[in-house]
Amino acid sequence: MEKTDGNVSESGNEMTLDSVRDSLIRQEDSIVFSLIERAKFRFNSPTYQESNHYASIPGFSGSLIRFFVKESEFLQAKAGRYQNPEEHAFFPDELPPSSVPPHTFPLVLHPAAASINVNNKIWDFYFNKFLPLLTVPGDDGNYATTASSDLACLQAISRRIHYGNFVAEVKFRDAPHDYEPAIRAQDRDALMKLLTFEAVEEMVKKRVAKKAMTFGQEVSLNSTESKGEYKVDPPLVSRLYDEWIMPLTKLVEVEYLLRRLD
């Protein structure tokens, strides 16, 4: 998926395919660690009940997880989190303005990037498809901590997927002649083909599985041998990338490139 040879620089702010690749690799660490933290708790279904049987929150209707994410994003927006073009809120229409002085981030992306947000798709697959695979069924009562761990997972995954804007920008700058015909024709299939590198995707899936093994193994001072037990299933992390993270990243890349010449 990520072609990593080449070098791009603009207005003194260096952005290269190598630097983009390095950022994606570091984000893998954040995702794996957040999954390990969430896997400590059981599924804890009261956290997700829209009927809100678990707790009645004055002035709010919905699940505890929605309440937790909305309130967290509200506070983080006031602290300036969403001024960063790498960050995307799950409830962007309900955010207050920042209360802190704005930071001047490098103008790397085309303005169209600001309108690309696939967090609704991330929310759907995370809670309805992935989370039941990650967690042990049952209820341990840690609902607020569960919601906090879910938010960490959601934000790490969202940051990784929306980083597709930067991936698309650096690829376009590296070879605009390859992309411009498909962009002008608004040919999604052609763009997707240009953005897909199956050998690289296989490498990414193997790497994140190995990270899950390395970060998630039980450590004992009495033995240097792993018992083959991990805090999060390595093949599941590979599947997360294969079925959801990489396809949605490429979707973001396509959406960005379609508007790149506007």
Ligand SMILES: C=C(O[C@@H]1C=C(C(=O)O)C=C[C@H]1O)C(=O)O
The other form holds:
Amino acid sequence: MEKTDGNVSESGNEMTLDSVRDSLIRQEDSIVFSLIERAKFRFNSPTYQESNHYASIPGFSGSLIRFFVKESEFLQAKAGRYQNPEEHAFFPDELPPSSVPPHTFPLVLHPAAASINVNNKIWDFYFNKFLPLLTVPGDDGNYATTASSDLACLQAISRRIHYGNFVAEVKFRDAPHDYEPAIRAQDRDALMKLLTFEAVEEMVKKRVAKKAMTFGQEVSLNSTESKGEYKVDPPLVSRLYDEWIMPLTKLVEVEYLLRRLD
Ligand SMILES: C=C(O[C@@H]1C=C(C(=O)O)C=C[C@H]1O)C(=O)O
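Take the protein just shown as the form predicted on its own and give its structure as the form predicted in complex with the named molecule.
What follows is the whole complex; the chain from before opens it.
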């Protein structure tokens, strides 16, 4: 049977640190593939110009990427995307209600998780720091496809980072007596220390680089030799995890734990 990626289909009791980590490992595939897609295109700066952008959109002021993400989220909200506690919108204000019958996702998380959204920080590092490293400078005119592939990257990265809520919940359930004093003292540093596993982080960095090599190689029928050229730079994918994805996942974990006893 096909293996799925959605851990919320598990009831809260079946969820373990191992099963949550398995989901994070599967989500690495989605992230690496989305990066490969975005790296096909040039940087394409007209996609991001806040004013004087190449086409002014009637009824909208702002960049093409904002327009694309807002309108996509509007549609996806109606289709029920944000009913899933794994999903967080980049522009959550003024989203329409879902138009589809509700699905009852198992109640795993403390309700405080609903108030945690670090997408502003994701938006900032992705566009201002990461994208210039991922793409070749220049302009190939594919602005709408560029925006579409940015959205795929943003959503995959956001889902992974907010999965920190589930990681924190299982860590808390495994050792409530370790976490409770730090939560009562609202001690961020102590919580950060408790939830950090450096050896796991080292493995993650190595594995995502290996995935970038594996998924990003040219596959040809005639030769099995890789020329050492990859569609996305493997050390850059490690760096994405090291500098941004893992620190923000841990920030979500801390934010969740601080509210876990409310
Ligand atoms: C996600 C976890 O929590 C922390 C964050 C990690 C990550 O973002 O990959 C890895 C190890 C931990 O330091 C975990 O323990 O698996």
